[in-house]
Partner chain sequence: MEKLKAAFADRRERSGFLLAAPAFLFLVALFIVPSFLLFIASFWQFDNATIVPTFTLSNYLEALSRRAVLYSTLTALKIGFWSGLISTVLSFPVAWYIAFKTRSNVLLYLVLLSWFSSYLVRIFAWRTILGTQGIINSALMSAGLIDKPLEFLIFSPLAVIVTLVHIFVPFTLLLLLSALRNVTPDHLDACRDLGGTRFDILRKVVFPIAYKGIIGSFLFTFILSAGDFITPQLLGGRSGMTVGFMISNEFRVSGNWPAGAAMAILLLIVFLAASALTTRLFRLLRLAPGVRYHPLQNPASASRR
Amino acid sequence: MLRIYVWGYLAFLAFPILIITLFAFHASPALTFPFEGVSLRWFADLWADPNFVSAFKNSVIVATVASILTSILGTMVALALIRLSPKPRAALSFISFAPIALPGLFIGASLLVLFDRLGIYRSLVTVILAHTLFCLPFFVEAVRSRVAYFDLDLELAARDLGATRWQAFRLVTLPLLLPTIIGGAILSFALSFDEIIITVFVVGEQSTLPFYILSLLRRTVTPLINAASVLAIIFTLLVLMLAGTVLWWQARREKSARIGEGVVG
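In the form predicted on its own, the structure of this chain alone:
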């Protein structure tokens, strides 16, 4: 019964995606059955729309910059957590987890008020800052599990051998954590690329891909929405597959290292 429930749950989640994908290739603009043929006309019309191309580029730019900022800040936070005593560590962990617990509606409204008070004009810069705040807790949680097993004595050994703090971090700590950091950065990219709730509050005149899809929905339901959604889903899946490959490579590398240590021992 549990297996039936799991497969039924997965089918329930996948069914809307399958329907969207099916009608994205429908030759007729009617979003009803029977199916009248397969066509790529809606994808062609979509790429011919300069607003879609601009929104897609903006989403890629925002997600890329936000993932880079998240990786830098999140790595610093994760490394700081293992160096703190238990009480400050618990307090910082609670604060860093807050954006996950709070609804995106509250975060977006709060950032809108903050940017308005500071006199910051809403643009892609404000979207990048908001997405960095949104993705940071997820990155910290993903990296902290790996950092928790990091042996600080390795840095001390590098310092004893004459390395500076920066050299110890660059030559010892960073290579060991790099696969996890890359995986967290890819996850942050995927989260930022699909984010819409916070984006609605902080976006300016320029649009992102989810905001472009939302603007289409405000007018009427057209096959262009299905085509844009399919492209967004495919792009996100490719990013997540890349993250899974990185994490698999990391696990295989650690397994090989453990086997090597056992052979040496």
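Okay, that one was the form predicted on its own. Can I see the form predicted together with the partner chain too?
Partners and other molecules have been left off, which leaves just the chain.
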């Protein structure tokens, strides 16, 4: 009984996305059944639209830079959390979580006022800053439970053996935490690539992909939106799969390295 319900739940989640994907390949502009044959014309139309191409490029740039910034700041926060005593730790985890407890509306509006008062023009830079703010809480939440298991004495041991602080970080801490950090970075990339609610407040003349899709959505109902959506989904999945492969490859390499050392020793 529960099992049937779970299948129903999955179907509810998947159905709309399957519909979108199906109609992206529809030969006619109608978004209803009966299905009148398969074609790639909407993808070709999209590719011919310079607005789409530049929006896609901008989104990749924004998501890449935002996820790198988020990973640097977020990793430092996670490493700080395990060092601090309870009171400052509570304060830090509160302030680094607070931005997602509020609807994007508040964040977007307050950033709009800030940038205007400071005389900063809205551009991809403001979008990147806003996305970093938006992704940081997710990154910290995703990473902190793993970092909590990290044994600080390992760093101490490295220092004891004569490593500088930076060496201890680069040779001990970073390799141990890297899979977790990469996971958080990919999450941030996906979140940034999809973000629209804060983006509408801080975007300048250069559009992002969701902003481009939103402008299409406001104008008409066209299968172009389906095609753009499908491309966005496929791209996100590719990034996720790439991350999975990198992690898998790294785990395998580490394993074989360890076995190799064992033979030598």
